[in-house]
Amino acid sequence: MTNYAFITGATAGFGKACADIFAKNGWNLIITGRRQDRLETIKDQIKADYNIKVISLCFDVREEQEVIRAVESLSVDITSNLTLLVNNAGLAVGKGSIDSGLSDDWNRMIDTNVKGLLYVTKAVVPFLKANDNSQIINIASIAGKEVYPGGNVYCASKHAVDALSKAMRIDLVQYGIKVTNIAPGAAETEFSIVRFKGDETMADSVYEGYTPLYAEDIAETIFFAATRPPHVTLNDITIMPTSQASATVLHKK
C-alpha cells in the first residue's frame, strides 16, 4: 500500500499545495483542517484528480482532546503505512509593538503555532516510530530566525518551532524519524490577511515591489525533502525570495 502523508492546515496556502504535489506522486494523504466545506471541497478535488486516498479530518489543533480523538478515528491500515507528518497549520495576528499587543492575538498564535504542533506531534508519533523510513517536517519561518520589528510574539512561537525541530531530532533519533525543520520568508498566500484581519489593503502591500514566494515553492521543497534517501536528512531550510535578504531587508523596485 502506499504510504499516507498526514498535513495539517490543508485547506489554504502551503498546507494545500503540499497536498496537490504529494497526491500528484501518487501519495496517500490525511488533510486537516478547521473548516468542513473547503477541506470536503479539497479532498473531493484531489480524489477526482487522482488515483490516491484521501481522508480528511476536520479540527482544531488548539484542542488537545479534539487532535487526540480525530487521530484515533483513523484506521489500522491507514495508520500502519503513515510515515509523513507535515506540521504546516500556523498563523500570525496583529503586528505592533509589545507594549499594544492583544492578548487574544498572542494566545492564538501560541496556541496554534506551538502547542497545536505539538499536540498533532505527540499524537502521531507512535506510528512514525512503528514504521521504516518515517519523517516529521515543520514549517517555521525566517522569523523563527531573526526578530523584526512588530513580530514580537509571532516571531517567538516560530523560534518556538524551530527549537522543537532540533528538539525532536534528539529525541527521535534512535527511532529512525527524520525531522526537518523549514523557514520561509516572504510568501504570498493567506497569512498577511489573517495577520491584518482582512484588510486586503493591508495584506497586498506586504508584497509590492517585489517577486515573493508562493505557496507552490514551498510544497516543492518539502517534497523534495520528503523523498530524499533513507540514509539522508535536510535539518534545516531557510528560503527566501531573491528579492529579500533577511527578514527586514527587501528590494522593491
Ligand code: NDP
Second form
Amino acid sequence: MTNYAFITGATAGFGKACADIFAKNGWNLIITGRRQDRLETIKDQIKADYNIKVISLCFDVREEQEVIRAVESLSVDITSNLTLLVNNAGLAVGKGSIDSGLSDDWNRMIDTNVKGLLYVTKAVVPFLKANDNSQIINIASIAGKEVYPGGNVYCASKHAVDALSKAMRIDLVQYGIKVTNIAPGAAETEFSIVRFKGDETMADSVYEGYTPLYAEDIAETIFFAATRPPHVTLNDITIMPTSQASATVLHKK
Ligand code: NDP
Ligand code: 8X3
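Right, the form predicted on its own is done, so what does the form predicted together with the ligand look like?
In what comes next, the whole complex appears, and the chain from above leads the way.
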C-alpha cells in the first residue's frame, strides 16, 4: 500500500509544487486549502498526470472544528497509511512598523501560522503515531530565525513555528516521528501578493534585481527531507536564494 502525504496550503506556491513532486514519485495525497475550485482543478490535474490517489479537503486551518471534521472524514484505509504531514499553509499580511500595525492582520497571521498549524497537527498526529516511519515537516521561514524591519508579527509567528518544531521533536521522539523544520528565504509565489493585499507592483518589487527561490526549490527540499532512511532525520534546513545572505542582506543587481 502506498503512503499518503497530508499537505496543507496545496492550492498555490510551495504546497502545490510539493503535491506535484510527491505525486510524481508515487505518493498518494491529501491536499488542503480554502479555495475549493483550485483544489479540484489541482486534484484532477494530478490524477490525470499520475497514477495515484488524491483526496481534497477544503477547510480553513484557523477553524479548529473544520479541521477536526475534515480529518475525521478520512477513511481508515487512508489514515492507516498516512505517514507525512506537511504543515505549509501560512501567510504574511502587511509589512510595517509595529505602531501602525492592524490587529486584523496580526490575528490572521497568528491564527493561521501558529494556531492553524497546531490544530492540524493535533488532528493528524494520532495517525502518525499509529503508523511506522512518520514525519512532520513544518514550513517556517528565515523570518523564524531573524527579524527584519516591518516583519514584527510575521517574524514572531514564524519564530513560534521554529519553537514548535523543536518542541514537537521532543514530544514525539518516543513514537519515532521525525520533525523537520524548513526555513526558506525569499521565494516567488503568491506570498507577496497576499502580504501586500493584491498590490502586484509591490509584490513584484520584492523579487526584482536577483533570482529568488521558486516553489519547486522548496518542494524538492521537502521531498528530500521526507525520503531519508528511517534512522535519519533532517532537523532544520535553511534554504536561501544565492543572492540573499540574511533576512536583510540581499545582493540586487
Ligand atoms: P502562497 O500564498 O503561494 O500559498 C499559501 C498557501 O497557504 C495557499 O495554498 C493558501 O490556500 C494556504 N492558506 C493560507 N491561509 C490559509 C488558511 N487560513 N487555511 C487554509 N489554507 C491557507 O505562499 P507560499 O507557498 O510562499 O507559502 C507557503 C508557506 O511558506 C507559508 O507558511 C509561508 O509563510 C512560508 N514561507 C514562504 C516564503 C516565501 O518567500 N514565499 C519564505 C518562507 C516561508 P488558500 O488561500 O486556498 O486557503
Ligand atoms: C517569507 C520570507 O523574508 O519575506 O517567509 O519573511 S520573508
